[in-house]
Amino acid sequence: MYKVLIVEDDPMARQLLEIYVRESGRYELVPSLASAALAEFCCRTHHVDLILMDICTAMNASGLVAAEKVKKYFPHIRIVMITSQPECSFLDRARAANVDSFWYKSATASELLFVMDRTMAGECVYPASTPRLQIGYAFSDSFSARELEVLRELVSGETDAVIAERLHLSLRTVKSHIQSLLNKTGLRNRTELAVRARESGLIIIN
């Protein structure tokens, strides 16, 4: 049977994942972890075939960062990222980290096991898109990729000048993107825009 490592800081979610694995009949648990910071060490001390890993874990450790390290030293280990967060960059960042598959925590036991089976068969399984969120009058899929980049910097608290420098844009272009976001959402100002983007889960600084 394949050995599965679970990295999840929410006790109830971790317990549910453990039940799914135990009752599968084809997967076996190795010790579960609350923090992705320990994932690489666990892979060095245990035989692991597959990791089910949350993105935001205990000790402020990023599952995406841990996944990249694991893939560097243990490329044979398959990784399925699992998250309840709809953050707009997670899918692209997971692909960049060579994560095999990605799914959301709302998946049922049969759906998750299907993803695990396909992943162990050598497939990469990703949802077609992130969950559709509403911010003000707009939905998240109405924002351009560049608008989302500007919004991320805005949520981080950066000034227009710093955003322009980081994204290699003119100050006028940054202001134009922010105004476009305000026009689409109907929100009153940049502060409200940043707060609503963070509260919705569209932008998570991780």
Second form
Amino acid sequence: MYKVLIVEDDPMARQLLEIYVRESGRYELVPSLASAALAEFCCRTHHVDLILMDICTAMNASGLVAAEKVKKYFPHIRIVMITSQPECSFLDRARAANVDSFWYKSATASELLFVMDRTMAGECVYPASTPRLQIGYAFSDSFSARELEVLRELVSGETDAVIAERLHLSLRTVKSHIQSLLNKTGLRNRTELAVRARESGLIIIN
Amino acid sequence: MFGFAELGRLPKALILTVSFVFLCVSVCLLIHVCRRRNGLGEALCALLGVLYCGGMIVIYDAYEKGAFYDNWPLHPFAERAAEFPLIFPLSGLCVVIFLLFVSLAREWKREKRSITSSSVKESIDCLTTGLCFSYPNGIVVLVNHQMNALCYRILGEDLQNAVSFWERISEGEFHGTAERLSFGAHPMFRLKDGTVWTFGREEMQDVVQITAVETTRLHAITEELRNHNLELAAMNLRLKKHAENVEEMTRAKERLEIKARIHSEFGKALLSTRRYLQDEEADAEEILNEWKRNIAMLRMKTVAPRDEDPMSILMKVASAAGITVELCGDMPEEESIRQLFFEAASEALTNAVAHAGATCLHIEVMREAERVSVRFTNDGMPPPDAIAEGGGLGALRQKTERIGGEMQVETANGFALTLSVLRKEVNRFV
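Form predicted alone done; form predicted together with its partner chain now:
After this comes the whole thing, all chains and molecules, with the earlier chain placed first.
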């Protein structure tokens, strides 16, 4: 039986995941964690085959950062990232961190177990795209990659000049991206844009 | 050609008066030049003036007295001089007067060009800054108009003693229309006309300097900045609350979804059981697992248990793996520092196991008034050589420095990690 470590900060979601795993008949549990910061420690002190890892965990620890570290030191441990956040960059960042699979928390027990089985069989399971979100009049898939980058900086509260410097763009380009976002969404100003992006879960700063 | 003796009373008096006047002028000039101790030409001219005018007065006066009193012993030289044609002594007098004027003009010019005490006073009076120099005992050496005026407007009296003046403006009481904006080393006053003045005091070698600078504009800008900062802080707080609300909302939504999922899972289990009972094609074991899961889910505490303190969770996780964690001191209250320290603790714990093979991690939190620091040590093997700060430690250093803290890694007597954060700094960054 494979040993599964669950990293999830919400106690209810954690219990539910534990039940899925325990009652599956083919997986065993390692004591669960609330914060991803301890994941590497757990892998060093326990035998772990598979990690179900949330992205935003307790004490503001990022599951993606922890997953990258675990994958670096223990390449044989399979990792399934699970999140309830439709954040647009999570998929790409998970791929960059060498995470095996990625799924959403809203999945049913059998869906999730299916993803786990496939992952243990050596496959990588990723959703085809992030969920479609509506912001103003526009859907999130109508934004370009650059626009999403600018939007991310905007949500963190930076000025145009700082955004331009961080993304190595000219000030004029940044302004035109923001204008284009405003045009697409039909929102009135940048503050509203930032708030909506944050509220919808499209952009999560972590 | 007639001499002094033949003149009438009035011209005689006139000549004597003129001589006397220029005698006085040359004496003054002589004293002035001698005090300065240079300017030989002027000194000689002045001396000549003194001797010539003085000589004329003595001789003519003696003659006059001899003519008036019969038994006055008159020197034959004076008698002869009085009858000497007047044109010569008078032209001599003219020359002397001319030379005196030239010397006076040169002296005046020199006065304009060189710095004297009066020119210093004159120039500091032109300053818009208030300035006062005094001895340490308070006796005023030099004070300008502006300082005097300020003193009068604030304290209602003239500046007499610099020590008592400073005491009164920095700490003491005053009865005036001015308003004191700040105490201490740089007292600040707002006068009736709305201008703001900041005073400063500096002790030099053997004089004390008190200055007063107009800071009306600076004060206004500072006030504006403070108001802006207050507004910003309020906005930041609102933004933070908003972010918290978003997170709380997401959580509530997730819980609701979980409940809905339990409901639908139960329905699914009922359906598949019914199918199994009708036409036995389904996998019995799978259905059994499904029921087990559903029963467990129904037994689950739907009221979420309270989140445990992360540090005690860390200790529990560590002790489950056979590592003792000793925590001395209390974790700080500030959320961002707690998060940082927790991350550091996780990193230290991981490193203690991964590299040092330790069985005990010692955490010491030290609180000072404005600074809080944490030190991690373990009982494992010291690192073989200097540690390259890759992944974990590097990220930790970045995070520490981002909130204005410092991180130190020691390897000399075993591995030790120290983080130190200014509490105020964090509040400013948050």
